[in-house]
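The data below hold one chain only, encoded as structure tokens and taken in the form predicted on its own.
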Amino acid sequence: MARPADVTTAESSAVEAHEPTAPHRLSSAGAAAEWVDDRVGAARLGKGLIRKVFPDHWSFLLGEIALYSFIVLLLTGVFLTIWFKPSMAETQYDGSYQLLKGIPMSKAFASTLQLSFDVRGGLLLRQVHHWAAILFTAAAVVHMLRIFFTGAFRKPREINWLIGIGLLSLSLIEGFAGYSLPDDLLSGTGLRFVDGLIRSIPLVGTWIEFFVFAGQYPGTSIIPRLYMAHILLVPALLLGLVSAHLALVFYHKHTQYPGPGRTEQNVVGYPLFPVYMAKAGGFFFVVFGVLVLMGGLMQINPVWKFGPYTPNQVTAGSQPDWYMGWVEGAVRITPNWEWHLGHTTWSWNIFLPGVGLMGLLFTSLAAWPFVEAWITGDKREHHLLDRPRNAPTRTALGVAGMTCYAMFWIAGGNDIIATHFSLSLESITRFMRVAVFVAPVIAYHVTKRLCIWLQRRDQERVLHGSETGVLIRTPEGGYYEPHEPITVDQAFVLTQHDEMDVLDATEGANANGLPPRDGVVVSKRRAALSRWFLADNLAKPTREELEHAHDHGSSAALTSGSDHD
């Protein structure tokens, strides 16, 4: 018999002892995993991918929601995509709509129609599409706020962060694009509001409008740009990062919330297949079967009420979708501040509100890990999520953050909330200049004390019990309340959270004149803020006062077992 060239020699005299057996014949799907798996190595890969873990917790679904979405905009856009026409010359309306028949309009708006009215099932799909991209970006955002409050862009994942930041600013530009294509009036509003924020850019402001409307606005190719530009290029970047976001996921492996059993170096939850993988399934078409009943059930931009965009008019009561609202509230709120230098105007309030407030807001969520680490001084992973309370000035900043952007979102209703309530619009105006600074500031310190008063009601329950509500009166007349013991695993999850000593400054040299033994400069600044962000955390109970809550006969005795509530 002849010998492999790869097998040994105790290995060959194995091989001879035995006849050989008959090879057992493969179906043709084995067959054919079996010679991709000789070529790629497809079992090796596989067989880690699904054995994967991945905790269980519904804050986690935020992100499938906003995966399923995309998935179903991508869906969806393939059938609207082979009916729409992106192009602005004009046309005369023949469809079935009786109210428009005859009137001038451009192809992209009567392609629209036509879909709406004339296309089994296009009125449909065009409405899903339209909610599945509000709940795309509607979960990316609510995403996004989860892992600010748990602290879940720390080290490993500040690069995940910024591609979440990437995704989040590509899933408005998709929605505005997508928003824009019907050409109806008040998406032509939408559009014009934009081409002033353009044109408010100081010194190239013209020239960059020149270039994107190729003319003057608002031209006749901007649709065909942005429909390239939604159908092509954005989701082709979008695709890139949501599957450099989920490799980062896979190779960093899942975060997840303290409790028993669950350490910095292990992950408990369920594997990726068949648990996750069925339950994911099920999810997408639970998200799938929610947008399609949206969008037959809930009516949403009817484009035929609006009619064609006309540069000289404007949808009256027109509003932008919410994830751009907090935008336009900024613009209508500020003040009428102008230069006039030479022969260039230069239009604060208009960049400052628009351009510059979204570039602030992009780029201080872009920086928060990095400064975040630099305040704290902590350079260590963490696989473990926080529990907001536990970072009281996060939290109070991310609430305040929250604030000013409903302040601002508010304002931009300021027209609308007028007429319904039969207000000044004048007066909301003045006033909502007044509550995007104090509303937040009113809204950090509060949540701030929120944040430290369930601190020490923590800390009440693992050095006292749980409250039972239960008043009992003594022979003598007095009444006490009853402590229910907590068990060993509620006191691990309202303990187990890191506490973090505040930096103390340095002047680059010790008492002896020499470095820092970690060669770090703290300078007074640097203490001050972590002062400022870790000095009112309260501190977890000693082992000195456990025992004393337990010696004087106190229910602070844990029991054994696991939390059930």
Partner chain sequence: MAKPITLLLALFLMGGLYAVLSPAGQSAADGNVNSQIVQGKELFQVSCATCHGLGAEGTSAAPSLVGVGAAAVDFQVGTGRMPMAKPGAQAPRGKTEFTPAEISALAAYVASLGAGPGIPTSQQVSTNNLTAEEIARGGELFRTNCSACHNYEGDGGALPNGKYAPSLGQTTASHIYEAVRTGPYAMPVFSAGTLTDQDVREIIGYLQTLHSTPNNGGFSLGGIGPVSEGLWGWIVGIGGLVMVAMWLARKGARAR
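The structure above corresponds to the form predicted on its own; please give the structure of the form predicted in complex with the partner chain next.
Shown below: the chain alone.
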């Protein structure tokens, strides 16, 4: 959680300051550096960058997991392109995997098998590539959740949030394209699913399908087309957006968790060089290592068992990779709503859960920073992060969204759940149809109450100190638990957050007959939303309350501290 790390101040620097010694004769590395500097001005460029300060917290490394997985994807992907043949031309398999001997298949699938069985290290790199894709999308989502729950998307970082949403949606497309390339039975089934999504678009769906597949499904063009998208178009866009994403992090400077000495104007942490060069560089190799271990030990997408794709075959347990699982689940539990108007078919049962839900998720994610700023009327810059409990409505909404997503996700694995927990498919479907609506509401209220309970606990600690867990028996026979006062630093963290005022409606008669403050008109609806968003926050303790509590604490806690609360 958002427990702030300790502060680094100038006095406690890691490296003792030394008097500069007499300059060395230029080493060969120095000479090389000077050569570059003379030509492109590398020193001036680098000076600002390498001493740039970043704050330290584990949750700031989640995006790095995604970045490093992306690098691994690029490296392994280059290897895979050397062997993969993006062709749907038919061939007879004659490789070393005996169980497919003589089976007709596309060259794409045959080259995937060749890569897996006949190229040294091919299967390992294919599996590393696939695991890296799983990890990349997962890390991107976890990173996004961290940004959301700490309010890091607020001004001035809205654009970077939008870039992040763009990156996430592109990764889904990239992942899907890669999933479809081997042309095995599972990837073909996934392709058929997307074909269904495209067809479900009212009126124009069939035309778009013919455009995408160059004629009837599956045709002979989709693999080369997806190949182009997977290895050139989408990676290029991803690379560009990742660069912009990182450049904006540099430009805005990194956000930090609140703590003493940390303000909206500074960044407290360590410089990029040498501390983060070592940490981030090391972390890259850890991510790479974990991915290679996964690729080496954990089988993923055994295409040779699925066999080549033919549209008349299917296998139980056909599922997309995890990031499309929630759409799969939504389609699985949606009732069979369909219109037939004239000669047209309107497949709401596919269009609403498939195309509609994806649109809804990405639209609401993209809109949220602006919606929240509008609700709170907050136009200030924020470089200090929120502790999630201090924005209970946002936190509760986030958890509700995650819960809804999770319910759709579970529904996507309904057959696996049915077989492994001996349940019937129909009862899972009926349960999930209700759960996708009810569970988020429950999650919302539980989370909001938890946040406010945490706020109250913070307040307790500020006013009365921490519980010591020591019970003391007085000579009179009474019992009490003395509370230990918290440090000023701790108290600062617990009380530093903003208290935002609920917006009052300015419509109609103003109470004082004055024009609205700053000329901003606040509608009743906006005022109601503002109340919903902010009104349940606990007020911070006032100076009087603090002083009273401290007097009380210092004298009374030691004598009869049992009486408070």
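What we label the rigid core is the largest C-alpha set whose atoms superpose within 1.5 Å from one form to the other. Note that this is a predicted model, so its numbers are computed, not measured. Numbering follows the first chain given and starts at 1.
Taking the rigid core as fixed, one finds a CA shift for Ser422 of 2 Å or more between the two forms.
Core-superposed comparison between the two forms: the C-alpha position of Pro475 differs by no less than 2 Å.
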